[in-house]
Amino acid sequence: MKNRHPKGLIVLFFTEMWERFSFYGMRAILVLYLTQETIGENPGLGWTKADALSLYAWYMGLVYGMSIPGGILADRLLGQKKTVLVGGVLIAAGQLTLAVPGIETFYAGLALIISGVGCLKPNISTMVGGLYREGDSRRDSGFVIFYIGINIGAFAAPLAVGAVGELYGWRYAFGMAGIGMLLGLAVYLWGQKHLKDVGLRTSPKAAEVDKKTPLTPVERDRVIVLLISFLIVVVFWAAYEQAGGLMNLYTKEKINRVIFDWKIPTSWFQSVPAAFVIILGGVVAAFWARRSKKGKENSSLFKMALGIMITGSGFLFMSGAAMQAETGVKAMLIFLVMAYLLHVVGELCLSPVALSFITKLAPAKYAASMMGLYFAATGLGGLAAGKVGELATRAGEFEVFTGIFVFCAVFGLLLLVFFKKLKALTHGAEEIKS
């Protein structure tokens, strides 16, 4: 059984699964809670859609943007292992704080979650890479397994947390998200014996020597590749993260959610992308494997460009939904489902590829910091997503959905047109496949 993965992967799998349960549970109900009227059986904060989407934008930007200081904290002070623990504690505290009534506790809870995700997210992903030695053929499949854990949590959270929030009370839902993170912390602490040599802080003397040692030409080339990929990541998540903001509110107001006289809770549709990831993850991986065997192009930058174009095409279905809704009837559910399907195919071409790519190409002394930059790019994309969604309150949903499609198509095509030049700029670093 020499091809078995390290036991530490199981520990990180379940830790991340529960952290994503906590994160995506809260994300599924955030704009719904903000826009819910202040009166009635289950009152919210009564914000306008524009204000709710603006806060969503800043939350998504900051929650991943804090990955930069989170990565630096791990690289220079605590190490990845301890920083993940600190992050988990902060996230749990933040979710439980949201369960306490009051606008002050609401903002305090958001601040704690933002800080916690910034500490945990880049470092736990880097630790997955640290389970494998350089050149270990199991690394990519290890990240696929890890990514499945992310999406199991992302699938279960909107169903459980969303149902509790919409049917029983928002405070109970925030509390449930907090309990999810506590379970993740319990798994992480229990599994420390399987993570003994992973995520440790570099000794101060070695760190000082490392800091003064300049990057080699090969390392500089690889950093260039990563910086190019981060730009692609920003554009991708600006489109993809419409799911938790604009598309979430659009589903509530203009999609026909009734099946056999039963109205599906809005938050449940946040589980659809994760379900597609679990179903299609192996299919997409097998597709790239077949292309590789045939000797066809399957470099990371190529996959990312294709992923953006596929994701953008999903917004054609949302444009169709908007056209139908403008006739005075609610749009068919199939438009939403097909949009999410294409978004996920695009995601599978980009997101797990990028995670593995960074752990391969990042210089060792900047491993967590580069992962932090990746998630900061994700956060910048989330910020842009919220701002684009906010634009729909003025320009109209059809115009915004169509605009996203056009932008993604043009951006992806430009990447493919200049692909050879971009690949040449890497001086061979991009030959490391993902």
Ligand code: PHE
Second form
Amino acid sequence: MKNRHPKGLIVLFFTEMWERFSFYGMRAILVLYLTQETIGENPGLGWTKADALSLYAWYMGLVYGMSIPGGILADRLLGQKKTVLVGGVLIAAGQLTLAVPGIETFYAGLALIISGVGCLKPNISTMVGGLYREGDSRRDSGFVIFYIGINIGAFAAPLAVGAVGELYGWRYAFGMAGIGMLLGLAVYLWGQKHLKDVGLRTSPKAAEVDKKTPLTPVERDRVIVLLISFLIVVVFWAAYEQAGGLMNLYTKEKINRVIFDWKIPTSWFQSVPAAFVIILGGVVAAFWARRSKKGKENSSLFKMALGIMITGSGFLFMSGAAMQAETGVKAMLIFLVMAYLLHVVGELCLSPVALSFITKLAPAKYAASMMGLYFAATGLGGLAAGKVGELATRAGEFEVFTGIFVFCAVFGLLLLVFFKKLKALTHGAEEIKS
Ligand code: PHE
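Since the one above is the form predicted alone, can you give the form predicted in complex with the ligand too?
Whole complex next, starting from this chain.
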């Protein structure tokens, strides 16, 4: 078969699936564990919601922010292949450390996970690209398949880890997340032979030669758009990553989770976005393909602006939930599900194009650093997400949900208003086939 993907893709697919299983499993219960009272059958740490969301903010910021040192470690010292391995070991050790009771082990576990994800996540993503030669038409679909693997892990984890955490005990759940990462490591080690020389360290000299030459005017324009697109990424994830923080706590307290006399565990709703990604990924991609066939506007900037507005509009449903909950009853489940649905439609507009757009705008000599910077921007978004969530404990949930909607709408509209100007500044960067 001509269109078969390299075997290495299966290896990276399952490694990342298990890594995301461990990441999203732990994340699904993080704020629930922190805010659970210290007494009772399944005691937590008894933190206030504000403190829990603040920790969520710093965790999300650091876990992706560490992609920069993780990328440098791979480039300068170990190569991606080894750095991913180190990352997996650190993550598994971190999750298993969380399973040991005590506040010291809790912080130590988080630190290990943060370092581990920083080593693993950006480098495994770069390795997916490395499976294909330049100009290989299978590359894009390779990334789509990889994104599905991510979301299979993200879908299964809250169901499994979340249920164990909420119903049996948090410690077992952290342990389970650790075992998930160990399975990922096993796949990765088994698959080394299929990865061949992907992710081996290459001499960085070539990239360093022309660092001193100044940017040309075209490059300078592109850098302006580049910075704006980083801002888009930050704003987008600041909205989207409410899921694991404020929206998770909100689901627990204010959403009616009872169906047929059975109370659905809070953490299970963390699976909903991933399920939507798997179901709708193809639909959204087909929609853009059809539009482009008809010759309609399809540029990445346009998709990103639209993505922000669609995700932002999901918060209108959360405002609806908050209005209902303010009358003293629990809000209807459909509000939450609709919010996640729109979040994901927005994600599917923005996320698949953002990284490649940024890569195309970056002057060639900086191309290699872009993956790390892109993840760091995601991390800044996560940090902002937690901090905005924390604000809700003072300003009120309705105000914050509505505020996010308004902010995203205005930001997206501004991008569309200045769309032509921004596009001119790219100097046709998008048309260049990489
Ligand atoms: N769902 C994505 C993932 O876990 C979110 C993400 C996008 C994270 C970009 C980091 C960078 O992979």
